[in-house]
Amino acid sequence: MSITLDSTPAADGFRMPGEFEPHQGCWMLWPWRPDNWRDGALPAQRAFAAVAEAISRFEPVTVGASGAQYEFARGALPPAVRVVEMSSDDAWMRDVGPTCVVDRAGGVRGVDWRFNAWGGLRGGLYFPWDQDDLVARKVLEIERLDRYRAPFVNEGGAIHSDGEGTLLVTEQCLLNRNRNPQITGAQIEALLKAYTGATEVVWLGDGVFNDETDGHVDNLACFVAPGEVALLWTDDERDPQHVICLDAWERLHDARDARGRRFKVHRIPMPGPLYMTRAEAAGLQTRAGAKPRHARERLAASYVNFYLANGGVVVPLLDPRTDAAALAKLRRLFPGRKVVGVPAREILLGGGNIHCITQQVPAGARGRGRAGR
């Protein structure tokens, strides 16, 4: 069973681990919304299945699918991937699933952030979002992991941890008034520390240009090891992304992590710029309460949005002009892991990518193996 706790992870000696630390397994959700995934979601479902298959080469994968989609998802996914029935409003497990924390004894617990579809009624992407807000609790019930229900709105993609007390976040997202208008930035930082065990929060400015999550950090920058950050980069000074990347570079250069180290920053080439085509936009259905998507809309494409698995790195393939360079760079950054590219434009069309649709459960003495079969 899963118990809801009244304390905080920091008070109980728990920390948010780095994604490069060992995992029990990975969770995903099955896409279905015809207003977000074109052509009845079939192209996206094929892309999600390819991601699940790639990750399952390295660690157990579980996919939550609605009752209406369960049988189809079971048939479309490899037998090695576990499928469970789970309602959701969309398929962004990174943001609606639990952010797990660990302690020195090997215990694993989960943080259940309050979710408002990236902005609620002040710019959120769809309404209602009540089923998404239940996903983290359901995952923790299945995993039999105790739960902290956070008292503020946050998403898993808005934070990145080095596992040693440092968080990366963006001001554009976490200080946006459509998340927590009733509390100050200082209070948000204190809450982040309480619910992740971090002692140092490094604030970057904006996220990726035109990112509809209001600039999630996981699309812009991430830890590849303690003290080392991968940062999306473009040298094109005419591109609005350039000034964002330069600002992030300067902030990282000036910052120190929780252990007082300077950051080593690795530049990851930006694909594109990429845009939604007319044919892609025509395959979407209009639905009340959901953000419309239009042809020629710039897509927030980034190779930083990868998934670290046990011994592997699953990377979105987005642009034939830059895919090889990005894969080569990531292979140099992760010499001990197998880097696997998966075609991911269909995921990008929905507003995110591989990191956004996945959420790891870290390895631990309690709950070991439950993320798999």
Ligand code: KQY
Given for the second form:
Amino acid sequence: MSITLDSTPAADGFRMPGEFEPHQGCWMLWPWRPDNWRDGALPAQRAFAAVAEAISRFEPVTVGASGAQYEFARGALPPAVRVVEMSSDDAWMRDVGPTCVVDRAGGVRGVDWRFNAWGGLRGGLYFPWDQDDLVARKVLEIERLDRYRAPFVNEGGAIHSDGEGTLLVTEQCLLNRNRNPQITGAQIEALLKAYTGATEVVWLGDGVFNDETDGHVDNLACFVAPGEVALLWTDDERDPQHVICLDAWERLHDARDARGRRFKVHRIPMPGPLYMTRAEAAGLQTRAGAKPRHARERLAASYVNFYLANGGVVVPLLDPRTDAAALAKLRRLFPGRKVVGVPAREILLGGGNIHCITQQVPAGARGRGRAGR
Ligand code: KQY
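Right, the form predicted alone is done; let's see the coordinates for the form predicted together with ligand KQY.
Next comes the full complex, and the chain you just saw is listed first.
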């Protein structure tokens, strides 16, 4: 049974753990939209299947697929991956799935954010999005986890937690008029604290250049451990990404976390710059109500968009010129985990990456111990 609670996680003693804490499993969705995934979504489906397979080496994976896609998805995914029938408007489980919170007794509950396709009718990416908005509730029902329905628009990719009371977010996304125009920044910060149990919110400025989520933090920066942040980086001063990285670096340098610590910031080299090719754009169908994509558009490519699994790091491979350096850097940052690269350009073409298509359920009482650094 999953009940809907009318209190908040903070009031009930729950906190959002760090992704590096132990998981009971990972959820994904199966891509299908021909206006977002080229060539009838086949290349993206292969990429999603490779991500699911890589994560399933470390923890149980469940993939939600529509009734129409169920049989095909079941056949394309390894037997170790559980496939359940679930409708969705697209396939970004990080954003439409629940953000789970835990308490000291080992309890796990889920936060179900209001979802408006990254901007609703003021710049959102598609309409309608009603099936996406039901996904978190369905996941929590299947997992038998109680649910908090948040009273404001947010996405899982717009927040990162250190598990010790600190939240990392961007102003570009959380303060965007297309998310919660009826409330102030201070009210948004208070709501974020109430629904994640955080006591300190660190505000970065912009997210990755040309990121269609309005700058989700999960493409720019994430916690490697409490007090340590991985930050996308380019030294190329001619690249518009450079000033964004510099600003984030300065804000992190000036900030303190919930425990009063300064951050140690690790720079992760940027791939590219990468652009959508003419052939890739030609494989997309156009549809009323959905954002069109064009050849030569800059892609929001980032190695920071990795997934931390139990004992593993699943990293997008994006550019043969920089993949090896990014993997080497992540291996140094996570000596206790196996770092696995998965070709991810097809996911990038849809507007996000491996972190965006995954959502962990923390272990709670079902699994104690370390997931490895
Ligand atoms: O950054 C994410 N968490 C999601 C990316 C969504 C892109 C939609 N096309």
